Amino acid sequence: MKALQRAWRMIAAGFACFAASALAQTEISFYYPIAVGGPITKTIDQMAADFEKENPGIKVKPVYSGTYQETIVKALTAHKAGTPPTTAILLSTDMYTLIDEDAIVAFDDVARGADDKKWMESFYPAFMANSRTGGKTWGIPFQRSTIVLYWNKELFKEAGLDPNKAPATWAEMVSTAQKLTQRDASGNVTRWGVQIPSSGFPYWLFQGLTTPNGVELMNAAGNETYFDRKEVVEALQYWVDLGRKHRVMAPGVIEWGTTPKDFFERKTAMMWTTTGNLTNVKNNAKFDFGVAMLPASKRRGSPTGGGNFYVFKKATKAQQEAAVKFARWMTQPERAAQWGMDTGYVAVSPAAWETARMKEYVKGFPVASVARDQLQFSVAELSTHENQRVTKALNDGLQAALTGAKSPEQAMKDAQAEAARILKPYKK
């Protein structure tokens, strides 16, 4: 009898173990850079739920962590405390910082299969410029962008301009903006011709001027900058001149956050901002608008921007593998296409643009493809070791020039000296 009871206990224990293993899940935390609430969080929650249905062994816990800047601070603080997220969407330009902090693993070290390698090669090369270094892939493009020019077609028509033609060169942008700028009888501006924001991400918008002027701001190793080059100074002089010489843009600092609102309210006829604002403009502009590549000086061009998936080093092996699976799922062509349509970000792979849904969308809304078409001329966003400190040095210089505190030449000379000082330990 006792032997029989022991046998039943063993069988019951076996069933319990089997049930426990069947229910066991790998939980991954996912930091996403947005404040709590709003349509994007609902979309992310739904995507996480759909992924869990298809992958019952994995539980995804989204954490809405504020701005990109707040998110990297929270992620690195958690990393140092030994409780990092498993994965996070952080700026592509945070790559060197995350590597220097020994906070992340390369995707190649977790995703070793042939299909994984094929997946890592499936993204636009322009996006991978901020995702790879040292022969390894550290970030996977998710919500990526370029800078584009938006214009109000109705105001173009009123000013006697072709409403279907955006300025294609720097000279054309000045002449076009002059015709669009309006003043009242007292000489006060009631509408500006153009706005290029200089708060929030001034270094990024500045690359929308330096890139077309034929110069990049840093090397591929992230340990050298070129802020004082002649072409860089020329680009800054052009930006300053829009406000102070040509008087087609408000002088001084223009707010990043209010620029789309100014566009909607017809306070500016043209604006430069991220393609990530495309859906916002589509939903809120009460007039016909156009979207174009940035005007050229010596060439076309824009920096890429936006966020990548990263996988954290202190996560368990099972969590890292689950995070890679999640990143693959989130960037599948159909899903990447839908994310691009929902948000305005550039769908990150050529395959996403070949989906039937995306083709139909572009057919009805052709401007959606402008940012994609600009990728062939795009360069990496400013990214170096000690990136936040180096970027601050450049931003400080830009604001000094735009406010008239320094000449463009002096501002860039000072910014370069500070960046060189910061990067000196990384020169080999």
Second form
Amino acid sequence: MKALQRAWRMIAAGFACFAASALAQTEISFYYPIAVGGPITKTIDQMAADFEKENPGIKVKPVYSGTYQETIVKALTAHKAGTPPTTAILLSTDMYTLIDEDAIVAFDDVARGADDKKWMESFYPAFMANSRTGGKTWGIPFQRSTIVLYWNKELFKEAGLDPNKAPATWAEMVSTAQKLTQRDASGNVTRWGVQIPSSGFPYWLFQGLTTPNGVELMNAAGNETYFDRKEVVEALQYWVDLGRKHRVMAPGVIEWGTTPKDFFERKTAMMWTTTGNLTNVKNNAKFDFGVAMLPASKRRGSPTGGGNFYVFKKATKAQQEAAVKFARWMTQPERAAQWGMDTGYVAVSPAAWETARMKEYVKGFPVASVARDQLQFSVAELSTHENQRVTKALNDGLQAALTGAKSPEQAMKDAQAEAARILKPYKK
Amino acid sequence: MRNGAVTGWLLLLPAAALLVLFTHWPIVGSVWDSFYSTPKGSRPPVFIGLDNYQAMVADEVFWKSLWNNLWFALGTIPVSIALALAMALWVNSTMRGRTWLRMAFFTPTVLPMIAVANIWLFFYTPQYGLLEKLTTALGFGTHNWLGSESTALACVIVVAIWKEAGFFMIFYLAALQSIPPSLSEAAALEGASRGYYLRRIVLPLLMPTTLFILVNAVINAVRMVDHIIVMTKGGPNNATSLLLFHVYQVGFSFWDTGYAAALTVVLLVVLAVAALGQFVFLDKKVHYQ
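Given the form predicted on its own, corresponding form predicted together with the partner chain:
Time for the whole complex; same chain goes first.
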């Protein structure tokens, strides 16, 4: 009998111990998407484990959640069901959507310390343009990118061009592309001069044309768009002309996914795509290639893109604080530098580029810094309330113009009318 | 006797519970939601009557998707059924290597759709894709197959036919093998030609299978979404946007769940009408008497 009682007591004590340790532990769930190649899951798991080692009170549960689109579907569905992840990496452009769904908290409301403030100021301002609204910081840049121009140096040499000089202006891009476009005896094109993809999310690449043409597509409050401005129509005219007038780019809609492959196969001499593809191009291009900023019209310019950390509202206070701590740890200069080198994303803070390892990397692979240098000319990616819907209105207009179904003016006028209709409830 | 009825119901219960939970209840929920506005953050849904349906009338993408779906159905269903029948008749005859042939025809059905769509994406790639290699070898110019509004839908239809014909073939094959061989022997004795035998005996006996396949083909045509997402994302300019893709986009990209529910109801009605039509009007004609 005594023995039995002792056993019970031991079990009870055991439970008490377990309960105490469980109380001291804060568990946070972390959803992340994968949008580029490489062993990303392993890297993230390793980072989470390292974080736990340094912060014994916190347990991080990383959950790979598919593409960006799938991740936001999962996160918002979970939010509506009452159990969202504590933190997630979602597109920087989803900020207004997440605010409108009342799904996230601002970082300034969770982390109020002076050094927290300094941390939020430590990123490139271009990345913060998509992370702040109404005076609050809603997202922390993690895997961010921008559009750059890749060119095939061998083909440049073949065409009698300087292989170390990329076209710097719109006019130069046309004339260079004309020299690079190759036709066979019967007039069929065997190689295009340049390729700007237009499937899926053409609005993003279009911003690589509108920004240099000196115009922004929306206001900072995200409730007004300027699709029918003269400069916007001009930019679209230039894009359409590349295919239809100058005949240096395939007419119609060009697939985003196969564009790098077209470049590797020498079917296009230049391509526009994300810096996130840098490591991919480095590993697969069997020729000497260059990376340059996008050509200028009135100025230089490109939109930023990619994903931010967000913290969800329905998590407990302790979880939110732990999540901020995690985001802060993940964006430390050393770690941001490593993440940039592993993936090709632009390391998010100037301090990351000052680390010894990053300097070493850039010395051996100088084109890695092109995207960073372009940041000073970069603007926010198109993002408004009802973001996906407004974006689709623009995408449809762009594709209609590129396929020749509508004139650029008409296409942009229709897109603007549609966007204005959608945004009406948000204009107070 | 009473005991038997109870046992019967109990046996039905698991399936019925699943059906109610995952099919009937969501349908009722969708109809209900379609009369309410979309909840946003702290704003709860409010009753708005037929507003969602009115919005649909003005929604150009909806009409475009509806037409696209109609063309998609007209393009895929007759061709895939005819192909399935032809393949089944072929692999039902005695010949060498027919197991291999059957397997080859059936393979597309087994392959995962997303992987398949990615492979087809490369078939259609301008300049160095398989299709382009073929057309340029024949002396035609290059064409941006998925990137032109005029050809994108047709390209998607071809993939669907390729995927579906093998699946339907299996049903035809099973039906063909259940036709007693004595019928063909009797026909041969009576001096009927093979064409006559096929037309007057085999095809009528296959009619119930054809109805079954037709119902399935219609359902498949309306629920096509995966390879649209991979190959075109509904583009260019909504040229390949089908109904379910539109519902998905409204529901999970735009988060307009109220309107998505209304679209879903329309989709359900279209399907119900099609299925009812097939069963009520065709059912009487398919059975061989």
